[in-house]
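Coming up is one lone chain in structure tokens, specifically the form predicted on its own.
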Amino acid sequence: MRRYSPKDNVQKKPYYTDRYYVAPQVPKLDVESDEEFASDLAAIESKFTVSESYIQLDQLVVYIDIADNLGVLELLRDERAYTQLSELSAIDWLAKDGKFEIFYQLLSMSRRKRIRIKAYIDEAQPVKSVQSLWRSADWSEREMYDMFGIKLINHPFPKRILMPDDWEGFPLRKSYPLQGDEAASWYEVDKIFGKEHRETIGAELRDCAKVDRYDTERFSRLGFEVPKGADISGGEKRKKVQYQEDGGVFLIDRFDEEKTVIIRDKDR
């Protein structure tokens, strides 16, 4: 027979599947159980706002007001020697709250310490930039804003760094279509044709996963390699990989596909 499970409530039972999946959360530690992060976060309370603190894989993650970003980040540098700025970015929490979640990752070589200072923002809201405080934010910044599209306070020079200036969208927002929107499919062909050419040329494909056998270069068919331009309507015979120039490689023996051997064994 099969074991009876109670009915009750089952409306407020935790359930998970591939759809609405919540990844486990790494365990948060309190701030007091390591005396040199209590000592940094009493050093940003005495000055300014923290929301949230706690110890995360080892490293302190401090919530602070965006307002207090450069004040903050100036502390820590100059007072708690974390003098490298890692990475900073941003986090894109639109469709569920509305905001980003910007993030600052600081390294004390000295200490041997990591910090995390964290703040939310508004969709519109600007952040005032740090690049005065560590140049290796300049680049960051400007990825920050030409993927997020969050504007910057005093950047000198806050222009897009990857897509083009007049590049419509900003690509890492979690709304942005996962193989470009309209603008995208068309942007070279308008920009090197002209959009009157766009029914000869046809759209742009941007699904970098996608395997084309008809690939007239036949980079995605390994070991069924024709000359470029040949008909393969027909089929096309496997031939042995080859990984180098038909005259081979000085002092290099010429790789043989049947002679490979796969290792399983890690620890060999």
Contents of the next structure:
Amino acid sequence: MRRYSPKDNVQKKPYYTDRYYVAPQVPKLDVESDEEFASDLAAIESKFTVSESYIQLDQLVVYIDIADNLGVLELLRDERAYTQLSELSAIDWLAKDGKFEIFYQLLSMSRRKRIRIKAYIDEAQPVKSVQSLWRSADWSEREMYDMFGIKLINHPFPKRILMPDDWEGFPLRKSYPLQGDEAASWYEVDKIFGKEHRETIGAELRDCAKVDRYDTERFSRLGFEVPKGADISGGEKRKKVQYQEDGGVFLIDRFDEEKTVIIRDKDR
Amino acid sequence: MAQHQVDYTKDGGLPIALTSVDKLINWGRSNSLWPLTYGLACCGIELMASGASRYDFDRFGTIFRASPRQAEVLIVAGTLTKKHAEFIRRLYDQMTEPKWVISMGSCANTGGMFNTYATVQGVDRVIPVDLYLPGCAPRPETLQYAVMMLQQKIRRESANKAQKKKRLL
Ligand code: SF4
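Output the form predicted in complex with the partner chain next; the form predicted on its own has already been displayed.
Every component of the complex follows; first up is the chain already shown.
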């Protein structure tokens, strides 16, 4: 059986820092810079508490208290003409401060404006369902439960939507390993044949198309192209490759890596 | 009057007649391979193209059927998710013997580029496979070639012997 190493702290030690380009933040503008948004914000602030607000990419972002989510959204729908809920989900900040960030993205067709309502919740804190305001929230909230494990109050059918009902864990949490945990990696075997047949089927073969770092000189880590001949080993010892069985094959010479030459003259 | 009378019911039975029956059955089987309409992802598009007029699978006697009870070839065309794994197994079990499986494309062969928690890493973890087609997605010609290879395989098999059980367990 495959060894399972817990990956609870992957978010704390980001292993990808040097692999991906981290884009700088888009500047945040003051809400006063847009009259319509300013009046929207004033309408929300007159009844509810707002902890933070700014305009980013022509969209108003407002942080509210999660207890007010139904009230704020109803006000925006009925009095400010934000008639559509285009998206709703959560962001996992558990490793940073133990919280989820919930966002509701609204669109006003008549005013041609978009607004985003955000709120923080604790890990196990349930959220009031907004599907009474928009039917589209029904599936989005189910997906939020499915992917993050955020519980919902007053939802008509709070069940998983993408993953199977007997799935373990919530895959979009940062602590969930990309290739699945123990339960995920044996899911189909356990379900079809039963746990006792794990040995017969064997562990999953991952990365069938793995390219050895030394297969070509220019194949480097993701996100980088290096000049030819640059050292990309990262301190890793070169492994001897063997393309043939130990006994050799009848009438065929065995490939001997020691006798090979790398031709560096590219004009040859 | 015949000088060399041979009693075909004795002395080794009916060797010629038996192979002929074998060949006849295999000829029939290999030229009427009915696959299940079963496209799972992008490879399914190539599968549909193979069935349509340009590549015209009907001329091989390969006619897509909508029910596993009428099908004898399962062409797994696409990404098999873990959620769907039990259903592919159920469809396979519902097909009548003799049955064959073609795994089409990298996803069905090995999980392909979907090295994630939700994809089965190769359908052969769930059902036994006869032929693997490489490619992402394989062209309809490749699928045609696979069907021809499967026909060859069937013609080489013995028809009157009970089919060897192809089970993973
Ligand atoms: S092998 Fe390629 S084309 Fe086929 S299902 Fe997978 S990703 Fe799609």
